[in-house]
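Shown here is one chain on its own, the form predicted alone, set out as structure tokens.
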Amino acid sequence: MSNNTQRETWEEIVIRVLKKNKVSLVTYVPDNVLAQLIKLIEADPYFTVIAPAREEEAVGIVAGAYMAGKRGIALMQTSGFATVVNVLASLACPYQIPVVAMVSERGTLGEFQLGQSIVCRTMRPVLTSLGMEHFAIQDHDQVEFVVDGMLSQAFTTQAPATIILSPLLTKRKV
């Protein structure tokens, strides 16, 4: 935690760690769980923020920016992850492009939409089959360590990675 006397929110920690790892490009498709994080990022002149129409475009923009020397992250929810598998399997993974995704997890812990639950059940097996590092943050005390470690590992090993934000962290009500 920083020198602030008040406890940082998980969103503030993410922003601080993104800056520490020189991640200055953020792409996202709007999501209620990520709304506060997106609002803070958009208000910070450090970040270049792009909101494409679809999640696979967000991943493609991050991949292209990396090839041009800029580090980025793609923010999305679980259902959006379902749309990015092809771009991960055909671009990020085989060409070792460290595309980092941050996914707000839906489909568990009281989810009311069957489609969200099905996508949630498939996300981790898909990530595993692609050989992508992934970790679900469940507790506030894990945020800095996991986000920093995942970003550092992705850029050092030139491999894509996914940070999953559990509803236990985000306290998303369904």
Contents of the next structure:
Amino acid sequence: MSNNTQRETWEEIVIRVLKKNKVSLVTYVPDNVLAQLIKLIEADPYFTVIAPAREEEAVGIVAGAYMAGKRGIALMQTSGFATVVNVLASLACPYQIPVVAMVSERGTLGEFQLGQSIVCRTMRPVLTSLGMEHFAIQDHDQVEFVVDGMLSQAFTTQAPATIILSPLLTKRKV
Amino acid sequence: MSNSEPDVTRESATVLNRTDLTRRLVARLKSEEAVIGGIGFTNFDLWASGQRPQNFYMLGSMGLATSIALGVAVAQPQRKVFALDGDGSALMQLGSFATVAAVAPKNLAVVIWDNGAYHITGAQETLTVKGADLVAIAKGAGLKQAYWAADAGHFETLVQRALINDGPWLIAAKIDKERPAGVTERDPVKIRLNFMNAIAPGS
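Switching conditions: you have the form predicted alone, so give me the form predicted together with the partner chain.
Once more the chain from above appears, this time first in line as the rest of the complex follows.
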């Protein structure tokens, strides 16, 4: 524990890897788990940040920017992911636009809202049905490799992808 | 035109034709402006107006023409970007008006065709018939430069202002229920590649 002050937080690693992959547009609908990441991104002049009213917009904006030459990522919570199925199925997937979403996973491992746990269960079946690459990061040691791999694969294969932030990463005290 | 805008409302706006207005708009695009065509007859008429490579045709994701156009506008601030969408689509994503107002891209114009109907599915009435005024909603969302086109000439004047002056703009036209002049070819990857090649930075 004494090293924790020096160790990069998962948020700092994400920012470093976004920059490495030239992802300079961040759209988001806020969430508690994402709060520190959002704060750091908004304070960093490298990023263009847009906070739209709905997650569908966040995906649409990233899709448009990609086609115009600017790479982006959309941040949202699991309940927000449930609202973007149509735009993924009718825009990102068929047009082969590599929209990457980063989803903070609510609804499992200590959830207190029944609705959150129910909507959470829809996420992986939806991603599987759409044939979309997805991976849940559970451990701090996985952050760099998974975020880097998911981003680079999305852009080299023109395929949308979803990076899930498990409570094992974001809530667990280590 | 005069400095003061005519006081046009949805009620007082002349009923115009989407095919005609789309062609008038496209005829004024001389600088490789990007155009995002919303789902349905909106992009059918955009397709029929000449298939410019800088056009992107949506085949789903109803309501997101403005969001996609916003992404293009933010990525390429030197290029003018138009979003074309129907009233039914716009009603689905009213929050996007507020997002555009907040981001305030100088190079973005949203054009709404309002025939008060979900035309492609059988012309069922939309909420604009019941009194929802998309220009008033846009203004309330923070888009100060939001106007109804009084007639076809005024529509062209508004488009020209959007091409010359800083946006964001929202131009709404009340239109009839004529069928579009064509049908978009439904090949998503071809649409994306044509669009991306045409607007590639440095091209």
